[in-house]
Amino acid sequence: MQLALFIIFGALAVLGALNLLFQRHPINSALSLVVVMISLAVLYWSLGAEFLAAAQVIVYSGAIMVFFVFVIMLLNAGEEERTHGSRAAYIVGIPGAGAIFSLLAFVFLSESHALGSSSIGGYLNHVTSNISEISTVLFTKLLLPFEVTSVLILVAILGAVVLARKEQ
Amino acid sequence: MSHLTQFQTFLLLSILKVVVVLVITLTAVAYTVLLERKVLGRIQNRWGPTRTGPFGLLQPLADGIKLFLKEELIPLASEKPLFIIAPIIALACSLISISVVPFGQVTRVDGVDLFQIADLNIGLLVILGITSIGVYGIALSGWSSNNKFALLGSLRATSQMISYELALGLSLVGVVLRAQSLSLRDIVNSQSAHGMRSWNVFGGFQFVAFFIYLMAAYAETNRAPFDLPEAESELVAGYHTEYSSMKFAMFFMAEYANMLTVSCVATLLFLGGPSSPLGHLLPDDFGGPVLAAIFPVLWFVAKVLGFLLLYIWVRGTVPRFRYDQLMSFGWKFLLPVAMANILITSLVLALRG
């Protein structure tokens, strides 16, 4: 059952990502990205990270991508122009991407014991409450990085306000 | 059902539950429209629909047939795929979120809970997430219509929904803190101890959160007094200006289904869901097992109906806000009050336990 979910939504994520690249209108690309994000959320959920899945849907596809779509709608962006790109991208890019993929796959497979693993659907019952575990870790062990990150985001917001403000 | 495996029983009962809940929800949507027209008529000192059937009771049927038979118009310069998919997104999202709502007490038949389609441990977050996806339906409908009124309406709707989503989500935190769970079933159970006295509005001292939730919910469903996205005096009909026939009906149904969902969530989080306001004054197995299973559903329906009537009453009473008033109300009043509510609730909970 969980394997079927994994296959369906994994395929959907890959198809969405390809569609994101091949679509010429920015709004279609943005919507494909939404599909990718929601499929990833389902994959997280089937791995037992239900809080991460919900946060992914609410924050990324519900808030950030809505703003992307919003900006595209406001700017009235036209279709992108097709260019051939540089030759270096063709010569180096495809083997480079293949090499990075192989390297990451090798590392993940050979170090799988050290990284820890999760069986698909193993946590879908109510035995562990992920949310209380996450909040315990977040507010005890990782409190300083967590707070520093929120201050960083606050600084970014203030910077945006300063940049966007009209001169008096 | 002994010759079926457990999985087959689960599958059959789940399909049955989905079909029953969908049929009931869609019927409720149709009759909410009629209720609104009747009550609004009475508020404005007129009759409302009376001609079709006794007291106009067949009006939703007539409306449905009319919308089905109307000609389907799609503007030539519209983005066709998005134009078609937008009402589907809106309606689907508003119907999916009803699936995590518990309608009654836990009543198990062969291990399957009869009164809830899916008991998720993050039910509340699922509802918030699906609502936030529903914004795309409205945003895309306005953009793909290639009409400036529709675009303005959808921009208004999108920014309004994103702004009020914050106040809405923050107002629920106090309830979650009290229940210590995001599962809707647990939240209901945390309020069922002493009837009305342990409901979150009264005994839980979450009335501030309750009023924030109510106001944010009116804005979130684009209803009066926050119905600026479809302000007919400025924007023709807002984001669904170019839609006709069943596509228009889908937006219409989505709006009323959203009203139902929001009322269900308010009932579950603040009014104890299907639990009786009398608490345990009546014995728990009052009237035999079947009646004892049905009474909580009746309480739930009565509370949701109360919220729907409140929606209609507010629409008949309060005039529409101006757009800057709407935004400053959401960001400068509701959001700080919701944050203060979280602080005070968590402080009290920390001091008491």
Given for the second form:
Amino acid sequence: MQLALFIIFGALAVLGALNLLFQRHPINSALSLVVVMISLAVLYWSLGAEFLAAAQVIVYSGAIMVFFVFVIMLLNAGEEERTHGSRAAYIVGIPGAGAIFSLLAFVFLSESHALGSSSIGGYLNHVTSNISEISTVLFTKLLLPFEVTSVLILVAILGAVVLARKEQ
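Next, give the form predicted alone, keeping in mind that what was shown is the form predicted together with the partner chain.
The following holds one chain only.
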């Protein structure tokens, strides 16, 4: 089952990345990046890194993508043309979303012992050690790159604001 999850969400991440590159509209590219981030979160979860998967969804798919969309809107990249959607998106997207939902529901229901319903103590100890290991590495060895990355994101947003400013 884990191999099937890896193949499906790995392929979904690659297809989302390719769609990100070939989209003509920046908002559609940002939405494709959300698909990639969610797929990576599922891959992290399947590897047993539950905290990293949750952080991937909250931080990258949530906060960083809000910044991306904000910057895209701030840049005012041009007038969007009104379309009625892609026919291929309806044909592939709706059954694909149903299949992914069904697969995840099957995995959650059939692997409930691995998710902590039968041995809560062992599961909580595993999660606690996972969180403590990540936080120890992040705030000791990787503190400088962590802070430099946040400053770079701030500088990139400020640069986009300066570039988008209209001359008077």
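We call the rigid core whatever largest set of C-alpha positions still superposes within 1.5 Å between the two forms. Residue numbers count along the first chain shown, from 1. Because the structure is a prediction, the values reported are computed rather than measured.
After superposition on the rigid core, the Cα atom of I153 is displaced by 2 Å or more between the two forms. Superposed on the core, the two forms differ at L142: its CA moves 2 Å or more between the two forms.
Shown in the overlay between the two forms, fitted on the rigid core, is a CA shift at L103 of 2 Å or greater.
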